[in-house]
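Given next, in structure tokens, is a single chain: the form predicted alone.
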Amino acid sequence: MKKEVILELKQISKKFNDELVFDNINLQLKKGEVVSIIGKSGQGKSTLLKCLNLLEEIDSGEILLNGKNIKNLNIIELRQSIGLVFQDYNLFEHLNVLDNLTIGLIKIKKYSEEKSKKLATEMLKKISLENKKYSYPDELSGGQKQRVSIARTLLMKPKIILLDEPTSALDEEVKNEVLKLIMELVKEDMTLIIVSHEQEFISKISDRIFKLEKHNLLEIKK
């Protein structure tokens, strides 16, 4: 059965002032596909992910989600559809883990507090962090913060999850916890775009791998 294309990048380019970040990039992402992007630091990989949910704007070209230009979509709906897990976790430091997970469900999804807490607690069980639900971010390890950040995105039920260097600042043992969670997402047929330096891991899980180099996105053989 042929999988549908849910995200399409058509000749997109981006500059910061007069400096070119990437140029004339084309990519089609199918439902349930795992695409990874590698490349040296400073090549624009994180910027590319941010452009996919309008945290940054492209200078030319089109980004289509289910055939619709993302510039014409409601920004909240877009970011529910394309969830970005940040490299630095982006958790609310003044909220405990449970509140970090429920805030989007209550304010954006308009779920009741009771339903939101139930869903969040179930998610914490799934990622083996139920005992941390009343802890604050500064009481968590880097790996625990990253798993909470991924869980928060999952609870919003996006069509696509973008993972920006999900293991970059983690030691080996903690890194494995996060990689295990990402592997579970792959098994559940989630649609993922992953920016990572974990080449051995991404070669196992990716349907396709691209390298962002000299402003271009080039597919490489696994």
Contents of the next structure:
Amino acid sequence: MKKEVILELKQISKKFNDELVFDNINLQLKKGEVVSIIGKSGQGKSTLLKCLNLLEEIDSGEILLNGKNIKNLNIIELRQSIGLVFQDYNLFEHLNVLDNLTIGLIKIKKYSEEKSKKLATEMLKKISLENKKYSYPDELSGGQKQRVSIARTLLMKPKIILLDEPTSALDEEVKNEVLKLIMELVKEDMTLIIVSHEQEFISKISDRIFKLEKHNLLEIKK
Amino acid sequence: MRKNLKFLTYFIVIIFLLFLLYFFRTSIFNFLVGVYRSFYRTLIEEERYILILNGLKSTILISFFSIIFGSIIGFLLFLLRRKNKLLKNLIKIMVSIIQGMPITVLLLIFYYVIFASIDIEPMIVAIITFSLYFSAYISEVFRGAYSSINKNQIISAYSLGFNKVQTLKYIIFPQLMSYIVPIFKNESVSLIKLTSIAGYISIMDLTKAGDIIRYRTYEAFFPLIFIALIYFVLCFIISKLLDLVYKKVNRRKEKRI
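Which structure goes with the form predicted in complex with the partner chain, now that we have seen the form predicted alone?
Up next: the whole complex, starting with the chain shown before.
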């Protein structure tokens, strides 16, 4: 069965103050596919992910989500369709874990508080952090924060999840709990783009691996 | 046995106190009469309580409007400061001038220099001075609060689909408030006490009212203690009110208790 293309990058380029970040990048992402991007720091991997989420604008080329240019989509809906998980978690510091998970559902998706809490609690069970429901971000370990952050993105029911170096701020011991969660996403046929330095892990889960080098995206053999 | 001992001690103490009361009965009586007379002279005679009430009214008016306008101007200063470099430097200079000057001197400058040739109510001058003074401090509070917020949360909120207004309302503002309110409380209480210098420009505020009564009765204790008490109650009320606000904005604290 041939899988449909969900996301397509067509010759996209991006400059920061005349400095080229990436140039003429093409990529097709099929539904359920896991694509990894590696490359040295400062090569624009994070910027590339931000462009897909319209947190940054591209200078030329087009990005198509289900065949539609994302510039013409409702930005709020686009951001719900393409979830982004950050390297340093970026949880909302004034909210406890449960509220961090429900605020998007209540305010953006306009779910009722009851329904949101139910969904969030189920999600917390899944990432085995149910006992941390009422903890605040500064009371969690890095690994726990990242799991909550992934859960927060997952709850918005995105079609694609972008993971921006999800484990690079974590030490070895807690890294595995996050990798395990990502592994589960892969098993659930989630469409993922991962920027990571975890060579061994990504070669295990990825369908394709690319390297962002000298402003270009090159596919490398696994 | 132990219980009896305790009882005995109480008994002895009470007997001793009664003895003292009997022994000093005339002095105590005279003291109470003195207090009553002072009270009468300070407040009742020539309807002096009206002076106090008018003074209290002025103090409350100056404090209230200065805190309100000062907060608004302070917030505007904070916003303008972020606009461009020229404004930023101008405001910086203004803030450091205000902060580096005794408020009394500032008030006198406004009254005798800046508004000297204009026919203007001293009350208005006081409100303008205290508002500016307050705004200088409050703009710094806003700045401190804003810089204490981890800005990555903004991008994170955008990536979840929050728009600018929602991000401000649900993510940034609550965090700003829980930082600002405790400092705001201290500054407000301190401003209320600072308004006691309004008498310098012939405003009949609470302190001035106390002064006038002191001149008339040649008695310092009662008028001073009495207005001190009023200031204390005023500050206490503001402080408790803002504590309530803090509890509202800082959900975290509320849940912990």
